[in-house]
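Consider the single chain below, provided in structure tokens and representing the form predicted alone.
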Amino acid sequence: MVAESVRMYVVLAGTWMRAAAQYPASMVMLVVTQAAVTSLDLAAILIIFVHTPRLGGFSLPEVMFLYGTAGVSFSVADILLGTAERLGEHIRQGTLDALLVRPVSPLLQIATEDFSPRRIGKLVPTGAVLVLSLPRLDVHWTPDRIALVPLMVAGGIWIFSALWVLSATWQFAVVDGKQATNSVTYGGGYLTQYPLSIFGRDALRALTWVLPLAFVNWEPALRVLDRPDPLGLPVFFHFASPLVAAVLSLLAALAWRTGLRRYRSTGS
């Protein structure tokens, strides 16, 4: 089942990619533009460090590490499932009905809709920052810290992907709820670029127990950077990202199936 879903995703995405490749100049310009827009967040961080040597007790290389891990995770999740936010448009326009009668999951169809290389533009600057930040970290690289870097990126991708689907299902109830969806996904991507401790203890608790964005990169990064947990959580939480991602995935799957069962055709 999973293998077939992956195969269909690749087939559908490849179809859109071939269509985009018919206009190579436009494709390159879109990738470059997307990369430039994404780099604005990095520019904002660099401007902050022009005026202060540390942000929330974290040095520039450490914040760049947080920016890179969050950015890569968010960018890949955006590439894979970012267009799930269009669910409300399909419901409003009546085109979800057409997706439901096709022999492919409607989620796969929406996720691969207008699949374009321009999405890769977000990955270029964040990936470059992550690679450049690693050798500049003042860290004693033990085996567990080395292993945590790819694991936190993979866990972050998984968490953001689950949140994209979970927040998109809100639009089954509120058709014009795309902005609420974006506040979770894009807002979450923005928050995780910074040390979460700068937002205050109450916000940090909310981002750990309510909307678990702390497990995208904050908790594992505390282990990598050898920093104490501001909430005093046990060491186990530094490695809990896969568990959190699995729970969010189950909730997203349940919410998606519940939304589809309760969906009533527009009759168009």
The other form holds:
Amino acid sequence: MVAESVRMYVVLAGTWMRAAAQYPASMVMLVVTQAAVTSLDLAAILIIFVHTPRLGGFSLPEVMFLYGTAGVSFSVADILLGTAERLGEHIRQGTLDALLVRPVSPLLQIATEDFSPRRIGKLVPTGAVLVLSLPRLDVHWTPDRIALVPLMVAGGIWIFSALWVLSATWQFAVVDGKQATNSVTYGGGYLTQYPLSIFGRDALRALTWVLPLAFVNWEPALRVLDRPDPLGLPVFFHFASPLVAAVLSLLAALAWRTGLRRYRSTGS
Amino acid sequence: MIEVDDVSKSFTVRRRTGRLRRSRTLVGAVDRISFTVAAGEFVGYLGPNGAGKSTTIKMLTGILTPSSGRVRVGGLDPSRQRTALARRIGVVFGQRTTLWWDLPLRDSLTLIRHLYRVDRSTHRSRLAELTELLDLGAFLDTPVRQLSLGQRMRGDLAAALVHDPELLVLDEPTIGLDVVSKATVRGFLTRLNAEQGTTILLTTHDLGDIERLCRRVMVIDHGRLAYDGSLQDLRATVDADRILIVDLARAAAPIEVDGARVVRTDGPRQWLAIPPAVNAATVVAAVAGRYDVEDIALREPGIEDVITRLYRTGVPI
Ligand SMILES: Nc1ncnc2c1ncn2[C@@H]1O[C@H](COP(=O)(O)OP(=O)(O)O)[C@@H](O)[C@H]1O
Ligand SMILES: [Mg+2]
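Moving from the form predicted alone, what structure would you give for the form predicted in complex with the partner chain?
The complete assembly is shown below, putting the previous chain first.
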């Protein structure tokens, strides 16, 4: 089932890529633009560090590490499922009906729509920052810390992907809900670039228990960077990302099914 | 192939009635309809705008779940087994394309081939066949965005047939098409049904489609099935008058003859309405015997007349 979906994803994305390859020049432009826009966030962080040596108690390499892990997770989720936010448009224009009469999940069809290499535009700068931050970290690299880095990136991808689908299903209820969807996905991508402690304890609580973005990179990073948890949460939380991701995925799947079942198409 | 048993569909519509108050009303789109379609049939589903045609199609294809009643298509429950059903049916929506705007038609068809897991060589021969029958050659490599409505509809037809479905469902396939495209589409559908045995269900409010294509017609009005049968029987059931057109040698007073009455005159030409119960031959003989006739012609009631009358009187089936 999963293997078949992955295979179908690759086939569809590949077909879109071949179609997109007919315009290589515009492709390069789009990748460069996207990369430049993404780098602006980084510039904002660097400017802060011109004025202060630490941000929320974290050094520049540590903040770069947080920025890089969150950025890579976000970019990969965006590559995989970013177009899910178009659900509302498909509902409004009635094109969801066409997706529904084909033997492949509409989510998979929407996710691969317009797939093109330009989607890697965000991944390049964020990946570079992550790689650059690693040797600069003042960390005693034990095996568990080393293992936790790829795991936290993978967990982050999973959490962002689930959130993306979950927030897209909102558009089943509110067709013009793209703004709300984006505030969760892009807003989440933005917040997790920073040490969450700078937003205060209440925000941190909300980001742990309500919209669990703390599990994208913050919780596991506390372990990698050997920092105490400002909320005093147990050690278990450092490793809880997959669990959180699984719960979010379950919610997303439920919401998606409910949305489709209650979908009423458009008149005529 | 299709079984529809006592199926209804209603939509809850929220309306703003005051500043904050909202009322919910239930709008019935389809009201307890039943019919079956056997494999190999070519059925027209006819009705005015808002009659419930699209809603029926959406229930047959699994897009919408019926509010009540039972639907089976190819033995499957469409809303529960939508994906399995999708492999066996093709669907065309006249008002909107199922193709991707930015892709050339050829690439759209390739994507669809992957969606249905049609292997490359089967696809190649099928595409060649569809290209010839639908005359796609000239615009296969044009982005769908740039196609005319008629070209796009032919592309959509090809897209719905990439996987060689047993059943083809079309919702207003000829809407907005020019005469030539209409003829191409109609000719293609006739061949598809006759030569490949594909079952076809087509909705339309274009009576020409029905007259040229369908052996069987179902008429829906206000969500209810008003008629189900052959076109001839429809004409007979709805007692629409036949019209006798008489050209006299010179203008005269309205013809007086048993069993028919003059409904219109224009110089020497007169139109007589003959009710279904009256034998037309007797009327013709009587007119020819008593008047100086140059020419005489009998016209069966047009389908427009029949349908208008059906909508007005609502003949039960
Ligand atoms: N998604 C919907 N929400 C609310 N009402 C709808 C919806 N779809 C159809 N209707 C209503 O149901 C009735 C039948 O519509 P439809 O099946 O589209 O008719 P047709 O295709 O014959 O023109 C109309 O009154 C229409 O307004
Ligand atoms: Mg319609």
